[in-house]
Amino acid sequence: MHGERFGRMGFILASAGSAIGLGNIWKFPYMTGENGGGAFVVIYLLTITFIGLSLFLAEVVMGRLSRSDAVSAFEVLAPSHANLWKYSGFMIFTGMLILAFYTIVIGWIFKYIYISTFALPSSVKEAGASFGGMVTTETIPQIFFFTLAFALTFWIVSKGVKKGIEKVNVILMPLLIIILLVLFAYAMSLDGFSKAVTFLFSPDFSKVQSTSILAAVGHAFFTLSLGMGTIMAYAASMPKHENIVKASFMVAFLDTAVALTAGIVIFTFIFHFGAEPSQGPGLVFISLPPLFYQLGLMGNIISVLFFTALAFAGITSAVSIVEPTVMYMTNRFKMSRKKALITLGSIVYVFGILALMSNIETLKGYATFFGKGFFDILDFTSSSILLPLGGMVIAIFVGFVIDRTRLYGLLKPFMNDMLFKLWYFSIKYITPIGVFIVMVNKLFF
């Protein structure tokens, strides 16, 4: 059993701080722009709340029943058959994968922290080249931003789930969110505001293809964590009497809103400038800092608070993916927290230096498979396999296997009979289904 409990909005502000990562800020805003804005806005909010909620909400009930990780949860909780369950736990793995490239990225967002402040480049060439030049030709500061991000992140959860998590989510996540609000206020300034509300809330469903309608999916999906434990990791360690449906609510809420903000933000300066919304992943990194640079000094101070922030959403969520397996590695083996980390984050290391290597031109060779470099196989593998794989279990354990009755007790106090049967629908029947078309699109078309 899990000892560390987190306080009241500790498990709200952790959930949040997991949910809220790379994806809402930079991912979210570039998903908008090439899926035709307002339209792929609306079908992401539908799915979010019947599919991403209804999920989120089946981990919360699994870690909040077994009090336990996610390995045991399985064991615990299945009436039959638990020694077979229990290797549906390992999906805690999943995250070591995560983790691996998501620190690289949050390294470069380190990297551009400093950018920001000395030398943002003037224009939409230059931004690229210099974008281009670090993923592909830097190793050495690359390695050092990667290392930083890296030994940040298991400091943080060395020191456990009141003293590192919880901590760390209640300075860093207000923050994050003040400092989208003071880059909200400074954008409702702008000519480019209006244009930039009205690309993500005028839908135009003529520019919906079947593709936004599964990016969607998935990434609703995907934004909130789900399908590789945390959730149920933090939920086993949440305060006895929580109202277990309110905190998955406030959890979609903060995320989704923080979405949005960002989305608005990041658009207002880009109909500013008159630059193109469409310009996939690189928005953030190569068509922002010189539409920053623009803005003189004021476009530096700016810069340097929008990459903190993605900064404090990148290392909130890295945090939360290391939870699940140290959580296993502590109940199961009797490991110190210490020495569960050190085995983790060696494996973690190795892992991704072979993925910062797999971009670098001179080095990729030595960590290229099956002519895919290393950083896309675990991007692939992670997001497009085992990540809706872990969903689909989820959603048909408890589906299927726990006890109707004893859901339903749980529940039972924080939501009335129609909502029980809408939740119970929806995770039996529309999560597991919709998961799956997403899995299949993303494997085989």
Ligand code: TRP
Contents of the next structure:
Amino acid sequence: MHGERFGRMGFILASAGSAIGLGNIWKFPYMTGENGGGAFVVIYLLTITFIGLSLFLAEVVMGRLSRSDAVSAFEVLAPSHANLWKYSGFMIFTGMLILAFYTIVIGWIFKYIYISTFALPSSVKEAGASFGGMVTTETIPQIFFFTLAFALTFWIVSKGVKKGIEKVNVILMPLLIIILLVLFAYAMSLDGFSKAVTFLFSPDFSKVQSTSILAAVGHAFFTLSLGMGTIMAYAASMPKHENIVKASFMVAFLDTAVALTAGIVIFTFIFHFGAEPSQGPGLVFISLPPLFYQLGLMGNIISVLFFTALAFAGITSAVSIVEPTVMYMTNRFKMSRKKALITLGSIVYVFGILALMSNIETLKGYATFFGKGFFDILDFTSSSILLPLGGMVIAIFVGFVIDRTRLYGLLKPFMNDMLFKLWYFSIKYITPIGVFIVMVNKLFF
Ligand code: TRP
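How about the form predicted in complex with tryptophan, since we already have the form predicted alone?
After this comes the whole thing, all chains and molecules, with the earlier chain placed first.
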């Protein structure tokens, strides 16, 4: 069983810290840009409400009822066939895959904080060449920044739930919000602001394709850190009397608010300088820096703030990807926290180096398997297969295996019957079916 508990607000802060990550500031804006703006935002908000929130609550319920890691949770809570259900615990391995590429991206962000201070590129062309050059040719610098991000993440987790994870979140999350608000205030003074707001909030449904809907569902999932036992692990450390329904709403709300704020800030710059909103994953690394450049010294300051916020968001999320696996290893194998971290860390580090090499032109050959680079393999296997699969298993388990009266007993003090029925219906039918459709489509079409 799990010992250490969060303090007041610890769960909300840490879960918000987990949810708010690269997904909100890097991925959400470029996805919105690619999918035509407002209509995508509407679909995203609907999926967060109807699928994301239900699943979030389901993970919290599993953590709270079992007070244990993702493998034991299934064992403890299954009335029969516990030995079979424990295999659902595969999800704790998903973390190793995500972590390897996630820390590489945090490494890139570290480098961009450094670039922002004096070496912003002056044109999009130059920015593209410099970003592409970093990813495909700079082995040693990338390893350096990756190692930095990696070491920082593991060091924080090694300090424990309260002294490490909670403390970092208590400091970094408010700082992240302050930086975003400063950037938002500055954006308000620019001409692009109203265009950005129109772009994000006046939906034009003629621009929506079926792929946008799939992308929105998949992202709702990723952005709330669902499908691999992260929220479950944090909920296991929740203090006894915390209002779990309110906490879940809070986290989903904060996560959405940050994504929308980041979106407005980024698109204000894009429209202010007449740049293209639909340019894919390079949006913050390639299109923003040359725009900041045009603002002179002010641009350097804004750029440092922006990438620092991104780094903070990334680190608190990376930490949350480590914790469920460490919790499992210490529970199961009675390992010390240190030993668990060293074991897990070694695997992640090797994966990370391989993933990094797979993007380097001259080293590709050593890290390509089945014709695909290791970086892409990690991203694809985790985001398109393991996370949705984990989410589906959780929804089915909570919807059909755990006794309804048990769920009702836990949730009744915090929600009325109507809301409970709505949630129960969603977790039984809407969530698993929705996730299934997305997964099949991503895999086969
Ligand atoms: N939610 C984070 C983001 O938006 C990423 C993340 C952290 C995550 N922990 C996770 C994703 C667990 C899936 C599962 O960047």
